[in-house]
Structure formats: C-alpha cells, structure tokens
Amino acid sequence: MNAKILTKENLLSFVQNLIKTGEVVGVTKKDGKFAFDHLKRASDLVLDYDVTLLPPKKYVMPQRETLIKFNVKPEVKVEAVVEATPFTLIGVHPYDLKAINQLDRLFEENHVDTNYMKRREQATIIAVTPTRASKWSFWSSMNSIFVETGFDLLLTDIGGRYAVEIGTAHGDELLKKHAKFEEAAPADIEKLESIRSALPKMCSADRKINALTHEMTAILEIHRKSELWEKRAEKCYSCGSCNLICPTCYCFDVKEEIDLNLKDGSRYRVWDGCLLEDFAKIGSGENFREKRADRFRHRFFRKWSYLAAKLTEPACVGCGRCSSVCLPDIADPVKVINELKEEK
C-alpha cells in the first residue's frame, strides 16, 4: 500500500491552500448536527462526524438546476445551460461516495446526462474514513465500508496524523502542490489496516440486515403482496422526506417559467420523490400509484430490486438518513427487510 502521512497541522494548511485557490466544500458543525457547506476557513472543517444532514449528492445534482434559457420575443432563441465550475469536496464518507459512484453509472448509461457529468468532472473528492457511525447507520450490511474508486484522495485518522491514499493523478498533483507530507512507515500502514479492519463493528449490532445482498431482491418478490406494505403505509405522511434525504435517489421533475417581462424564461429541474402523491400522475390526471401503500412498496422495489438489476447491487448504501427523518418510523430498511424475511 502506497500512502502518505499528513500531520493534522499540515492537513489544515493543505485545506487552507485549497481554499485560497478555489471553491471548497466540507463538513461543518451546525447546532450539534453536521452538514456540507462552503468553507471559508480550514478550521471550520470537521472530519470526526457520524453522518451529515444531507448527502454530498447535492453538489453534483443540485436541488434546483437550470437546463435551458430561452427568449420568445422579438424572436425565439434557446440556449442550453451547464452550471459546472471546479470545486473540491472534502470529508465524504465511503457510503456517500459509493452512492455518487452509483449515480455516475446511472447518469452515464444510454443517454448521457450532460449537466450531471460535467459537474461531476469538475469535482475533486477528498474522502475520509469514518471514525464513528450514527445510531441509524447500517453501512456494514450494505458493502459500503470502503470504496476503491471515485475519490482523488482518501484520508484516514491514524491517531494525531492522517494517512493519505491517492486515488487519481489529479489527487497526487494536488498533494504535491499544496501539502507538506512524508512517506508512510510500516507502522503507519499497520495502524491504517487495523483501523480499516475494525470498521465493520462500528455500526450498532442491532442495525444489521439479516439477509445477504443477493437475497434481498428475492425476499421482496416473494412478499410483493405482503400485508406489511398496507400496515406501514397507514402511518405514512407522503412527505417524501425519505426520498429527499437519500444519497442514491435521483428522480427529478422538469418545469418551465416565464419572467414577468413575458419575453425571457427558463427550463429547470428540481428533486422529486416517489413517495410524493403526485409523482406518478400524468397529464390526463391518471395516477398510477395513488395509494400510499403502492408508493411505499415501490420505493423498496425501486431501491432493492429494479435498480439492483441495473447496478448488480441495491441502490441503498446504509447511511440511515431515511430512518432518522421518518416521523412515523416506518421507512427503516433494516426493519422492513428483516420483517419480510421473517414472514412465512
């Protein structure tokens, strides 16, 4: 393993140098919670967090994004818009990076999504190995403990210092240009491997899905008509919070608006979610999933069956955010999958 070593002081200097040269987004602490935000000072960066409120997905797939600008007077003119500028994203946990890797594959297949891919190409990602897990996390059940691709640099706290693994030539160049580092000694590598081997135990023992990844799709298919869907959906608010907080959800709605001058306008897209009541409504007024139970079931089939067939793995990384924001406590995948498996 080829790794470099940064002291915590040198890491802060490295981050401050990045801030001086461009846009940097990192994890910050807000009212006892953690959130990705634009960094003005390296000292604001927090790397020993459990989970952020929103996933870093929002920086490669914004909540609102302009696609086209147009004029209708004095003549019709249409201009495609790609809002993509270079930025650095620091502090991404492996499960969130795995989610971004999945989005890369989904937006790249068939008809390439230019807006997403351009923004993704502009992103420099500095990932970090978790030092703790939230009480809702179950990433150890979802093969999301570690990722081998998607990052430019990967930081691991080895006690007073950080081991830095290089993922791309760009990451190597950044490190050489902006950081003071030393080569990792055998003892450093041993410490790094010891920390990594302990990661599976970081998630709470009761936050475990009692099924192998390849079994989950079969479990859903067997229980497609289970009473569980109706029972849980009785409490569903159809608020869509579990959609909007999810790092792998990528559904969007496209809208157009005309300015007050009645000459200029734009087409834009915004996040959408399959738990929202109008998600499956079409122009004629028909709604293909009008019932809450149908929408609730669809979300699980979408994550654990339909997308799993495309990705060869569930579109869930075990971050636990959906469980943490669901007021009636019905969205927790750990409880749903385990309950289905126990059904006869």
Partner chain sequence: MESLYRPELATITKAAPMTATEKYFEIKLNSGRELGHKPGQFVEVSVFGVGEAPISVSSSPTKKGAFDLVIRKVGNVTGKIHNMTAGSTIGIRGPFGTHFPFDETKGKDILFVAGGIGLVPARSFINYVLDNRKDYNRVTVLFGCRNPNERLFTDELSLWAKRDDVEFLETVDKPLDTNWKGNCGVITTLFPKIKIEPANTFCVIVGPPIMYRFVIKEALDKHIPRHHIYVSLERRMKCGVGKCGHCQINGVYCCQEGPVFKYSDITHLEEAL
Second form
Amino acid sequence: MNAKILTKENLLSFVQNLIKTGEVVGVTKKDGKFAFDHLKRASDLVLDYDVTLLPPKKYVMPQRETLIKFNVKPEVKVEAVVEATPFTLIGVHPYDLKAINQLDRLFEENHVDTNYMKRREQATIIAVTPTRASKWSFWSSMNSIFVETGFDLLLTDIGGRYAVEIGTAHGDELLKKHAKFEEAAPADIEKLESIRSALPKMCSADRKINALTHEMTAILEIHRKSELWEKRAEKCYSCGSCNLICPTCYCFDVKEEIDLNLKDGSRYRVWDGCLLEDFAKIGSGENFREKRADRFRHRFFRKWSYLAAKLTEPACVGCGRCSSVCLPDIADPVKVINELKEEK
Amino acid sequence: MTKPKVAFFDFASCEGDQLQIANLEEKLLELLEHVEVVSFREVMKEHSDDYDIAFIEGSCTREADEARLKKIRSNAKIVVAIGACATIAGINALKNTRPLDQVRKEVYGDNAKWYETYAARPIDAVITVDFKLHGCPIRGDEFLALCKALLTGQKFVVPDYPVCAECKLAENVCVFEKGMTCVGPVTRAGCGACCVTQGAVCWGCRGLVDDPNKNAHKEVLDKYGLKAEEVMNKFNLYFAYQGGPK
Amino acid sequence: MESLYRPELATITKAAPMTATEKYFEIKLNSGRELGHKPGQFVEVSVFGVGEAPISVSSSPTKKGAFDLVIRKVGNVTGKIHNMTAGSTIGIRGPFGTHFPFDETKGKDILFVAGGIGLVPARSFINYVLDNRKDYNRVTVLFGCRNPNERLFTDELSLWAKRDDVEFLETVDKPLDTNWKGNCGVITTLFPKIKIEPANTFCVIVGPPIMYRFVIKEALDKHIPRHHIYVSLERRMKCGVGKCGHCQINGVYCCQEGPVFKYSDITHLEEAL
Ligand SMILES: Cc1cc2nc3c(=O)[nH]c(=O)nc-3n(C[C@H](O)[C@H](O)[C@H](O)COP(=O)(O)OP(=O)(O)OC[C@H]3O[C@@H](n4cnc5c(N)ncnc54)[C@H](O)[C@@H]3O)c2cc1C
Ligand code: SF4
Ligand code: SF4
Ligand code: SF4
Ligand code: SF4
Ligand code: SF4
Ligand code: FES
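The form predicted alone done, now the form predicted together with the partner chain:
Shown next: the complete complex, the earlier chain at its head.
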C-alpha cells in the first residue's frame, strides 16, 4: 500500500487552496445532522460524520436539471443544455461513492446520458473513510465498505493526521499542486491497515442482513408473493421519502416551464420516486402500480433484482437512509430481507 | 387575441391570498400584458360582471354566499378557488367541530341570532371549481404558474403526494427527530415544505392528499406520544372539513 | 456527444380530425431526414411550452418523406397538439423501442387484432405487409371499436375490406343510432368467424389494457403458440431512452425492450398484463 500523509493543518490549507481555485462542496453541519453544501471556508468542513441527510448524488444528478431551452415565438427554436462546470466534492463515504459508481454505469449504458456524463466528468471526488456509522447503516452487509475506483483521493484519519491514497493521476496532480504532504512511514501504513480492517465491524451488530448479496436477490424472488409486502404497505404514506434520500435512486420526471412572456421556456428533469402514487399512471387514468403494496414492493425488486441483474450487485449500498426517514418504520431493508428469509 | 378578463372575489377569509397576488409587483405587471383585471378589491375600486376567469378566496359560510357563488359560476368560464379557506374550508372549518350556537355566541356575542352563519364549506361544495390553488396563504409563484397554464390552454396540475417528499428535497431534519410532530405525511405538497424549512412544523394548510393514509399517521402520532385528543386537534386544524382518521 | 433529450424540429404537413377525440397528423422532419422507423416503434413528440408525449408512428416505413401520427386528446400535450394545424412546428425524438416482427413473419400467416386506438400502431405493420404483400402468406385483420363514430382510417378500412388478399372483419361494441349494418359485439366475437392454421400464424394484438387478456386467451384457444403472439403495451414514459424508470414492467423497460413484446417473453411478468 502506498499513501501520503497530511497533517490536519495541511489538510485544511489544501482544502482552502482548492476553495481559492474553484467550486468546492463538502460535508457541513446542519441542524444537528450533516449535509453536503457549498464550502465557503475549509474550517466548515466536517470529516468526522456518520451520514449526510441527502447523498452527494445531488451534485452529479441535481434535483433539478435543465435539458433544453426553447423559444416558441416568433419562430420555434430549441437548443440542448448541458449544465456542467468543474467542482470538487470532499468527504464522500465509500458507500455513497459506490452508489455514484453505479449511477455512472446506468447513465452510460445503452443510450449515453450526456447531461449526466458531462457533469460527472467535471467532478473531482475526495472520498473519506468513515470514522463512525449511523445507527441505521448496514453497509457492511452490502459490500460497500471499500471502493477501489471512483475517487481521485481517499482520506483516512489515522489519529490526528490523514493518510491520502491516490486514485487517479488527476488526484495526484491536485495534491502535488495544492498540498504540503509527506510520504507515509511504515507505522502510518500499519495504522491505516488496522483502521481499514476494523471497518466491517463499524455498523452495529443488529444492522446485519443475514445473507450474502446474491442470496438477497434470491430471497426476494422466492417471496414475491409474500404477505409481508401487503402488511407493511398498509402503513405506507406513499411519501416517496425512501426514494428521494436514496443514493442509488435515479428515476426522474420531466417538466416544462414557460416564461411569463409566453415566448421562452425550458424543459428540465427533477427527482421522482416510484413510491409516489402517480408514478406509473397514464393519461387515460390507468395506474399500473395502483396499490401501495405494488409500489412498496417495486422499490425492493428494482434494487435487489432488476438493477442487480444489470449491475451484478444490488443497487443498495446500505447507507440506512431509507430506514431512518420512514416514519411508519416499514422501509428498512435489513428488517424486510431478514423477515423474508425467516418465512418458509 | 383579446386578453382574458379576470376578476377576484372574497368570501369568509383574511384576504391573505389576494395580498400574495398584489405583492407580486413587477411579475403582476408582466402578467397584465396578457390579462385584463376587471375586479380586484385589493387594488381597485371598479367592478364588472363581464369576466372569463374568476378567482375566489374564502369559504362559504352563509346562505347568501351560495347565491353569490352561483352568480359568479354563471358569469365565468373558469373558476379557480384560491387559498385554504376556498379549497378545503381552511381554518374556518375549525368551528364545524363545535356546536354552531356556541360559535355564533363567541363571535357575535348578543347579536348572534342576526347572523345566519352555518358550517364552513369550501367553494366546490357549492359550485363546480375548475382549478384549486392550495395554501394558507397561496404562493405567488404558484399563482403565476396557474395563470401561465390557463393562458397556454393547459390544465394546471397540483402535486398529489405528501409534503414529506418536498421536505426531503429541502434536506430538512424531520421534526419527529426533534421532538415535535407534524401532519406533513398526509398533506398535499406544493409548498416545498416551507414551514419545516423555516423551523416550524407542517400544519396541513394544503389539505389532505387524494388518498391520505390517515390511520397510519394516527398510529405514528400515537407512537410519538400524542394523546388521542392532541391527535384530533392536529387533524382538525386544517382537515376539519375533509375529515380525520377513523 | 449529442444530447439525448434535444428534439429535432419537425413540421405538421397535414392535420385532419378523425373522430371527436382523435386527430391525424402528417409530419416531416425539418432536416429532410427520413425518420427511419420500423413498424411498431414510437417517437417522443414535443409541443414546446407544454411537454412531450410518446406517440406511435402510424405509417408504414414504406411511406417516404413524411410519417403519420394519430393523437387522442387526453391531456396537456395531446390537447395542445389538437389545436395545431398544417405548418406548425413540433419536436420529435426517436424512433424508439422495439418493432413488430416483420422479418420472422415472412412467408407466414398474420392475424392482426386491433382494438380502438390500437389500430394506430398496428396500421404501421398492416400497411407494411400490404405494401410487401407477396412476402407474406394469409393476412387477416380484426378491428373493433366502441361505436361506429370511433372508427379510424375509414377510407383504408373500406379498401382493406375490398381487397381479396386480405380478410378484414370489424365489429363495434354498440351501434348507437347510426345506420351501422356490420357486426356488433366485442372484438373476441370475431374469432369464431375466422379460420387459421395456428402453427403457421403470427398474431399481433394492440388495444386498450383490458383487451389483451381476453384476446390472448382467444388466440391461445386457437392454438397459436405463445411465441407467435405479439402485443404492444402502453406505459407512462418520460424519457423514452431507458433512464427515467417510469415505464418499467417488473424489471423490463417498456421503452427499450418494448413497446412491442413477444407474449412468451412476458408471461412471467405479473405487471405486464
Ligand atoms: C409507446 C406508446 C405509444 C403511444 N402511442 C400513442 C398514439 O399513437 N396516439 C395517442 O393518442 N396516444 C399514444 N400514447 C399515449 C400518449 O402517450 C398519452 O396519451 C400522452 O402521453 C398523454 O400526455 P398528455 O400530456 O396529453 O396528458 P396529461 O394527462 O396532461 O399528462 C400528464 C402526464 O402524464 C404523462 N403521461 C400520461 N399518460 C402517459 C402515457 N401513456 N405514456 C407516457 N406518459 C404519459 C405525461 O407525460 C404527462 O407528464 C402512447 C403511449 C405509449 C407509451
Ligand atoms: S415506505 Fe416509508 S418512506 Fe417510503 S413511501 Fe412508504 S411511508 Fe414513505
Ligand atoms: S435502499 Fe436505503 S439503504 Fe439502500 S442505498 Fe437506498 S437509501 Fe441507502
Ligand atoms: S386560506 Fe389562509 S391566507 Fe387564504 S384567506 Fe384563508 S386564512 Fe387567509
Ligand atoms: S418534518 Fe413533517 S413534512 Fe417533513 S419529513 Fe417530517 S413529517 Fe414529513
Ligand atoms: S408546510 Fe404544511 S402548513 Fe406549511 S405551507 Fe406547506 S402544507 Fe402548509
Ligand atoms: S420511458 Fe424513461 S425509462 Fe422508459
């Protein structure tokens, strides 16, 4: 293993230098929790956090993204819009990075989604090894503890100093240009390795799915007709919270807006969620997932079966956000899959 | 193309919604390039009965209101109910949960018998309403969106999902995690969960979604320690007309 | 990299009402490019300032220079385009999706079953077959709609009825008070009237969601093999390119792996029919 070492002060000045040269987004405190936000100064950055309210997905797939602009008068004109400017994302945990890696593949396959890909190309990602896990997280069960790709740099707190692993040439260059660092000593590497080997135990013991990821898919398939779906969905609000906070959800709606002059306008996409009642409803009034249970089940199958077939791994990274935001407490994958497994 | 003629009317309400519109300032001037306002008590004295679009604020609370509403319906091509009082009977409906005589007494004192107010109802309980602009008060930008839809011959669509969805998009910390409670899970979105964003809770001013899971929410409120009466009060503030959980 | 979401401009060259709710449009791409679709595919139609809607191409690829759409007025986009006339500009993305089996069916018998507006996509294949008539064996077309006022492409229907190389049967659910002299009853009542050689027959079914179950049953009862039955399914679609997630039927993207499906490929999907 190869790593560089940044002292806390050097990390701060590295971040400060990045802020001086471009847009930087990082983890900040919000109302007793954490959120990715525009960084005004390096000291606002929090690297010791459990989980953010929304995943960093919001910077590679913004909540609202313009796709085209048009004029309808005096003559119709239309142009493609790609909103992409360089930015650095600091503090991404491995599970959230894994989710971004999955989105990269899904937006690229078959038809390349230019809007996503161009924006993604502009992102520099500085990941960070978690120092603690939220009480809902189960990333150990989802193979999301370590990521090999997707980051330019990966930071790990090795006790007051940061080990920096280099993921890309771009990351290397950034470090050389903007940071004062040392080479890691053997003792540092040892420390780094011991921290890494302790990571699988970081999620609390009761946050474990009792199956390997490919077994989870099989468990779901066997229990497609289980009563569990109906039972849990009885309490579902159809609020879509479990979709909207998920780092791997990427469904969107497309909307149109025209200016008050009734001449110029734009078409944009916004996040959508398959738990929302009208998600599969068509103009004639037919709703192809009319029942709460149909929608509730779809989310699980989409992540553990349909997308798993494309990605060769479930499209859930175990961040535990859906579990934590669902007020009736029905959305938790750990409970759902473990309960299904217990059914015969 | 001649400009469509627009008129504003108020019934039992605080006129807060018309104020939101009057406050649009430049945007309102821009809108006036496309429409002609023939009646708007908030900003002008003139009045005319020749209009295409009627915006109605406030609830129907008296028999006399019914005749007035029916007249508006027969004059207008399009009727839009604006604000919670008009769309869901709003705060006015709170009084529906108590005996009418008592309400009359409280409000009108000894003159109670002269006022023939009855249970408050939303506009569409009396006449057909084409579109609804929810909220207490309504949002100016949503009013403009509705106007643009009407001007371009489209139907205006309001969200049919709970405020929680927008609360997530706003990246708020849920008030249930902060020792408070709210009715966002059964309330129609469209406001961006602005009250939660500002540090309060959702009181439900946009009314219930079409298929609210009221029982599930009653259970959640129970679980978070609310007494049965407190749960009813939560639901009654804005949903008194639409009805609470069983 | 070309944007996935930018429509190309196109012009309505003809517009004519067909029924109270359906209107016919002929469209030319402003670039002069042929659309290059295959029978059964759809396009995303933009009315700028309103939005986009997926619409089947109704003409056969054998029609050159322009293509046909038939649009039922149900909402904003479809309502707005109904107010448009020849010369108006719209946007087009596509063609998208899978197509009817025009290759595999060569030399075979084809049974078309179209209900109501289902005739619109089916027509692209029917006319393709008729324009290449010698490539196919027996051709049967069954068409049903709710009442005589809802019949589409009435000129073509009478042409098909007159041709002796096509067996054309139609029915209406209710004749109303028109002077309708033809069959009455739902579309399945036409099945006893036709003779087919099941092993050699391909069946193409397009209609409203409720029609499929009944018609597929008739086709299976006639011993047409599952893998010879094709359906075209409608779902909510927002992107047409396999990204937005709206059109999923179980794990299948209707906009990518559909809208045309082989029945044997979807029998196991409980969200399909
Ligand atoms: C593959 C395919 C082929 C079709 N072919 C035809 C055709 O040839 N002729 C025809 O008249 N209609 C066709 N439809 C149906 C047509 O797309 C819908 O009626 C249309 O999208 C309704 O849009 P709207 O804006 O007028 O309705 P609104 O009710 O105003 O739409 C509301 C919203 O729902 C969405 N929506 C509603 N229904 C559908 C739907 N079925 N598919 C996708 N999104 C929907 C719209 O995008 C819009 O955002 C087809 C649909 C599909 C999927
Ligand atoms: S499962 Fe929970 S979070 Fe998801 S829609 Fe239902 S109530 Fe909302
Ligand atoms: S499904 Fe839940 S736990 Fe899994 S990635 Fe999405 S939000 Fe996180
Ligand atoms: S809805 Fe609210 S703002 Fe509007 S009139 Fe009633 S009380 Fe006032
Ligand atoms: S604060 Fe209220 S509206 Fe927001 S998520 Fe929580 S319950 Fe829903
Ligand atoms: S958060 Fe609730 S109370 Fe506040 S505006 Fe929205 S719907 Fe009304
Ligand atoms: S229409 Fe968007 S995925 Fe099929």
